[in-house]
Every structure is written in C-alpha cells, then in structure tokens.
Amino acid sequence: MAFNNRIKIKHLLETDSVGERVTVMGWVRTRRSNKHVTFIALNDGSCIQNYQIVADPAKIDDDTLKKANTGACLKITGAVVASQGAGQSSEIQADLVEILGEADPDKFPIQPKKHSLEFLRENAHLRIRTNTFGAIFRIRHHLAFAVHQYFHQKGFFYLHSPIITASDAEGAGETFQVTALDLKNPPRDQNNNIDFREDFFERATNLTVSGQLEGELAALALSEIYTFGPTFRAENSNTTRHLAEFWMIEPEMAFYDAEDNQNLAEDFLKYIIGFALENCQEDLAFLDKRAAEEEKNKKAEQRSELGLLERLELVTKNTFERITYSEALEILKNSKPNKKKKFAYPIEDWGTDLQSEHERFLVEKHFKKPVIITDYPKSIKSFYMKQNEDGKTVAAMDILFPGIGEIIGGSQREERLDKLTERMQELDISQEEMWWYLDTRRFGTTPHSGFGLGFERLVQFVTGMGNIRDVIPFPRTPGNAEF
C-alpha cells in the first residue's frame, strides 16, 4: 500500500479541487449518521480545520462505517464536490473508506467534548489530537523555524552546546546528575564519599542548565553564534512557570555592548512574534477565542485588559521602553499598589529583586508596552555579568512582556580577567574548574554580550496558555516522566 499519494486537508482547503478524485487520511473527530448518509469530520493535523467526508451506506460497507468512531484512523478516497453546508467550500463524496486503525469508543479518552487541561495532561500521548493542542504545537513549530531563520539571515552560526557538562552555569546547584556508576554499590574514596574518578567521565557530571558558557567560547572565535537546545533544572517546583526539562535559545555575540544586546533582543522578539502572526493566523484566531473564554472565568482584578492577538500586536507595534533598575524601583515604590500594600512583595529598599507582579505592573499598567530594565544590582545577578563603573550595578537587562513578566534575561559579559576573578572569589566559584572559561579572557578577550530566551516561555506568551506544561509536548516536572 502506497501512502504518498494522499492530499493533506490543509491543501484541500486552500485550493479549488472540486471535480478531482483524491485520497485523504486522518483521524475521526466526529461521526453522525442516519439511514441515508454518514458524515465524518476528519482531521490530519495539517491545520486546525476538519474536513467533511460524506459516505453513502449504499456504497460503503455498514460495518466499516460503524468502526469509523472518534479517534479511529481512516483512509478515504472519493470525489471532491462543492459543499452543501456551511463551514467549508468543498467536501468529499467517499467511494472508498478504509479503517487504518480502530478506536474503541468506550475506551478512547479524547471525546468530542470539552476536557480540562489537567485531564489532557494525564493523557498527553493523545492530547495533541485536540484543537487546542494541535494549534499550540503547530505554532511551536513555526516559532522554532523562525528562530533559525532569523539568526541565519543575520549571519549567526548555530552551535550545538553539550547536554552533559561538569559545570553549573548559574551556580544554583539544582542539577540532574549523570553517572554510569552502579548505584547499588558505588566506589568510595578514603573519606567514604562516592569516587567519581571511577565514573565514565572520571569526574562528577550533570545535565546542562545552560549553553551560555560554551556559547561564549564559540562567539570569541566565530563572532556571532546561537544555541537552541534542551536544558535541565532539578528544581522541586510545581508552579505553572517551571519545567524540569525545557529549551533555551541563547545567542552570544563578540563586539556587542549592552546597548547592542538590547537592540538585537528587541528586534529578535518582534521578528519571531510577527512571523507567528503572519503564518499561524487560523491557529491564533482559535486560541484568541479560547483565551477570551478563559478570561471570563477569572476574577475581575485578574483579567487582562488585552486579548491574545492584542498582546502580540502590542509587542510588534511598539518600541520597547528602556529604564534602569533604579528608575523602575522608584516607579514601583511610588505606585498605588505599593502604597496601598496590594503587592504580595512590597517594594522597599534598593537591591530588592523584582517579582512577576512588579514586572507586570510596569508593562501592563504603567507603560502599557514591553519594557527593558537595565543596570541591576550586582548582588542579585550572576558572576559573569559586566560590572558597571559605579561598583554597585552590572550591565544586565531583562525584557518584560504583558501577561508573563520576564521573557528574556541577558547582559554584557565581563571580559576583564581581574574583575571576573574578583567576582568569582566573592561568590566562591572555583577558578581552577573554570580555567577554560577564564582562558578566553587571557587570550584575545573583547567586549561581548548575550541573552537567554526560554522557548516554552515564548510559546506560552504567543499561545496565551496559562500553564507552561501545556506548551511542551511531554512535560517533565517533579514526579512526572510518564510519556
């Protein structure tokens, strides 16, 4: 049996195929029948719309039609005719219906009704067949494609950074350990600690939390690179914002200062979101309606003033506001929510780390557009960020979006060896273990910058989903590695 002669439903809907005899294949969404005719709504995942199949029981075996239940996979051959009903311009009058895969109607969990997102997460192996998740993962594909297209057009090189590493780029210590040792009887050293010298890599290793440090090494040879790969955090968190496995986009650029970094990040975000608006119109329109329905169920004070499409256009059509951390703190300190003690985390002294509620206030209430905050206190940022001349702040930036707060974090990197080693000493970071990173400051150092964008955070913003677990096909969270 040859399958490559099939036509995708997306193609049928976009072209005038009336009069042609075609073959389509897909999964049954619904079936309704009477004595004279059977209507099957078929979907093959190529687009959000189903395609109507009309089957005459006089031509198609009755037992076959009875097996065409929701979830079953069919091969349909027939003539494309003008549709008699509303919703689409054409339909197929079937003369051949073949069951490729049956689905027991009493056991198939994804029925043509509204299911909770919690239920669908428990059935993540089948949830992609729903309209909501089909739309999400088609959009996810387009966003990933746009990432590569953007950087390719800019002359960046795609670097595959290692997944197994001996470093913890963030210094957080919440990593997944990688070992080939016998866990029932691991070798011990003289202090009875596990002797990782006997392990596969002859040292302790973990899954990467970031490709940044390796990205810096490549940027200091190729000028402009980006990484786009999986990263891992063993943070025992069950919030709607955290995953144990997620994808990061991390460009690193030689000869870029902090302002260059901000300019690139703003242009990048506008391009990616603009690409989705142009190429995912049907899926975004569906998710926009879905988001509007979700907003109705929220408390008045939690509702967004903007719809999903309006939030996306807010990004593409506005110049991002740029303010320093100190300026942001003053705005927040003097804001009504702070004075009336409405913030869960009150703004007080300089040096306070900003929370999501503060970031959203700046974007959604004060400036009403995306915001770039720069020059954060050194004490709340990572060791590799370039120290400003005031001795108190670093050349960091965070980009804040409506609905989710921070979407990008980045900085000019500290290229001065003495400043970098001084900061590492303050934070008790081993210079001996990071010799290779320090070598780039010893041999041909130059000002350079970079940023990180959590891909799932981007997909969450573009699709309007409230839980980050719903924008990755198979989420990895504490206690959850089922699929």
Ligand code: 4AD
The other form holds:
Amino acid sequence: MAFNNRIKIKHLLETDSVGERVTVMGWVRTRRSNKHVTFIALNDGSCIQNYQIVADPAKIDDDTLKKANTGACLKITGAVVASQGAGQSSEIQADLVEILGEADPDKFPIQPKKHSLEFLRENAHLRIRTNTFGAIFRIRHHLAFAVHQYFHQKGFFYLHSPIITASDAEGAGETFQVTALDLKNPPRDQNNNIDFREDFFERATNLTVSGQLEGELAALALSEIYTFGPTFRAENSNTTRHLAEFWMIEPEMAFYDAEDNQNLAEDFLKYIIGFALENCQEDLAFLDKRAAEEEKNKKAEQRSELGLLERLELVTKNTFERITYSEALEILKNSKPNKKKKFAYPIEDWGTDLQSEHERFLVEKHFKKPVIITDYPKSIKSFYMKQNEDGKTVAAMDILFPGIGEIIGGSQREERLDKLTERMQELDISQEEMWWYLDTRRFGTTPHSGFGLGFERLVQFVTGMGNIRDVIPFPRTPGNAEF
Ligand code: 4AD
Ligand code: MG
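Switch from the form predicted alone to the form predicted in complex with this ligand and give that structure.
Next comes the full complex, and the chain you just saw is listed first.
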C-alpha cells in the first residue's frame, strides 16, 4: 500500500469535507492541552493556514500526544467535523495520531514566537517552516510560473543558455572562475602564468553573469526567446539588493527597437505582478500586515506612504513614466535633496552614473510610480548597446521600482558590425574570441532588443521584504554559502 493517501490542508479548507474521514500530514506549529482535550495546529506548507486537530486523550495515548511538540511531523487520521471555534469552518477529530518525526522542544530553533530575520537567516534550513518564509516561497513559485506562462502565451521560446562560459557578457570582470586544474600544482606557460589550455575546456572559463549573448544568437533564429536561469557575480557588494548567485529572466527579440522593448517590459511586469495579486491573495494579505508592522518601527521620513498591496497596484494600474537620462539628470540637479546637499553623491556633470539614492528619489518622491530611464551615456553602459545618432548615448533602458531601484536593465542591441567592432576596440574586448557573436552581425543581422529582470528583486518587490537574502531559499553573498 502506498504511504501517501493524505489530503492537503489547502484542499480541506477550500472544499466542504465535513463528514469525511481523512488523513493529513504536516508539522506541528502549536499544541494546547487541558485535561479533556488537546488542540494541535498543523501546517503542511500547502497554504499559510494551519489546520486544527482535536485529540481526545481517551482515544489517543498520552505518550503520543506528549511527542506532538512544535516542529514534530505527524500523520493524523480522523473525521472532519464542523468547527466550534472562530476562524476556521472545520477541524479534524483525530482517531489515529502517528509521530512521523519527533522534534526535541528544547533544541528545535523555531519557536512559536516572532524571530528576527537575522536569526532566521542563520537557520535558513528551518526558516521555511515559518509563516513569513512559507508565504515568500509560495509567491516565488507563482511568479516563476507566471514568467513562463506570459512568454509561452506570446509565442516566445524558453532557451537554456549555458552556465559555464568563456565570456564576461557585461564586461565588468566580476566572474567566478571554473576550473578542474589542481590548484596546488597548476600547469604553467612560458611566462609562468597558469596555462588554461591544459584545463578541462582547454581555455579559461567562468560561471555566467548573463545569458544575453547566447540569447541574441537564438533570437536571430527563433525571433523571440527568453532565458530564465541562475547568474553569478563576484561583486563584493554587501547590500540589501545584491546576491552573488541570482536568477535572471532575459527575453531577447528580433525585430524590436528600443520602444518595442520598453512596451514589452512594462506589459510583462504588469502581468506577472497582476498574476501574484490574483493567485497569492492569502500569502500577500499576510505579508501586507507584516510590512505594515515593520513600517511602524521605521523613522517617519523612511516610512513608505503606501502599503504593500497598494504598491503592487501602483505598478499594475499606472503607465510607467519614460524619461531620458539627460532629463533625469536635470530633475535631480534641481531637486531639493541635491540643493540641500542631502545626496551622498551630489549630482555633478552629465555622464556620471545614477546611484540608488537618485533612482529612489525619482521613483518614490518625484514621479511616485515606476520610471523607465532611457538613452544613457555610452561610457557607463555595456559594449553591445546600440549607439544613438548623437554619438554620446546608447539605446539603453533601466526600469526603476519603488523601494527597489533598478529592477530591469536592457537595451536595443548594436546590430551594425562596423559600429559594434569599433566599440569593442575602444573597450579592448577581443573580437577574435567573440567571433561567434560577431557572426550574427555578419550573417543576416537585424534590429533586435532585450532586457534582464532580476528575479529576486522582483520577489522582493512583491513580498515587501527589505533584504534580498530573504527571498531566495539559500542566499549566496560574500562570506555566506552555508546551506
Ligand atoms: O543590468 P544588468 O547587469 O543587465 C544584464 O545583465 C543584461 N545582460 C540584461 C539584458 O539586457 N539581457 O542586470 C539585469 C538585472 C538588474 O536590473 C537587476 O535587477 C538584476 O539583474 N541584478 C541583480 N540582482 C541581484 N543581485 C545582483 N548582484 C544583481 N545584479 C543585477
Ligand atoms: Mg544594470
């Protein structure tokens, strides 16, 4: 006989099962007892709610009930009856309680009380059993599903770009090396440098920072593709918005110019956030309350004017503001915080990159809605971006979100071979090594565009979590790869 004949708690709560005899399995959140009866709140992760189990000490032996501590895993069979208590319409009157896994109450770290996020990060293997993290990871699933659904419906193909590559697409030099060489005794060339020609791939390789370049190859064959995979950056940024391993969604489309690209990005974000609003109502309601509690602990000037759900609707219901980098710079130059020298990085000459304090000012204080900034100076953007007629700017776009700053980065691509090689020369990027990329411009080139959405920044925005480490199951950051 198969072991799993259980009913999920989500199903029990959604359907009228009164009168049926069912089996549920899950983990004890709390247990309350008196002489006559024991109440167990059981959670199986299928939804945020616990299910109430009523155990009569006359039917269930004392020893078993004593082991049903917070954290223990139970299998319970009994009749579903209408519930007397408030908050839940039914409960199970247990006639069989089996302890699947005990949990020593003195040692189990997750107690039925509020733990700090820092403490839970140190217990990332168990934090998934809390309401907050259960909600976050259910929402994360729904967002990933919505990404695939959106592109599938539009006829885009999911492309698996490689994880190990020999290129640094963004040219920022922040890659993790991949090698099978013996680090204690690596082969050396004439100049005493490590000789990667003797390595596994017969060249130096690294973990990918982006699937874009390979995505471009595929877009110039399949028209519209997207990648959705892990990317790796060895940037030493200890911020609330950076991970060393994060997931990125990178659509790439032939026959799209910069404006088509912006239209797609805006429509895409509205769709996936709308999908979460529709399909994750209970989890979002919980996180909305949680975020409101957190706000109370903040200083007045740091408090968000809107609640979590209101912020999500701000995105789905508003047209994003679209301005050029030069326009953004003018707004910032004349802004109050700049004049009062409140910015840590005062706005200076045209050409400097925007810092997250500037991005957040534009989104949260000035426009109060998402902003798409276009046409950045070419000197601060990657080699592959299409050069504008003015000779100074490129057809880039960054999408900025409240509380997050940059959530999407993208551009129209430089499809003209001469312009592209000229730029590569200026930036000292080897055309020899990138021959395969340049071939797309040699054979059947066409205008094309794409962008990258940082998946964790999206999950952060939707769940209202302040730290990106709390929206990925096992975060990788400088000094952290424990679990
Ligand atoms: O702006 P980025 O570096 O753009 C690219 O990688 C392009 N190849 C995308 C493209 O055009 N196909 O990164 C894209 C997004 C950022 O906007 C941000 O949301 C996220 O990826 N991101 C990070 N998220 C978490 N941790 C990090 N260290 C991140 N770096 C970028
Ligand atoms: Mg960027």
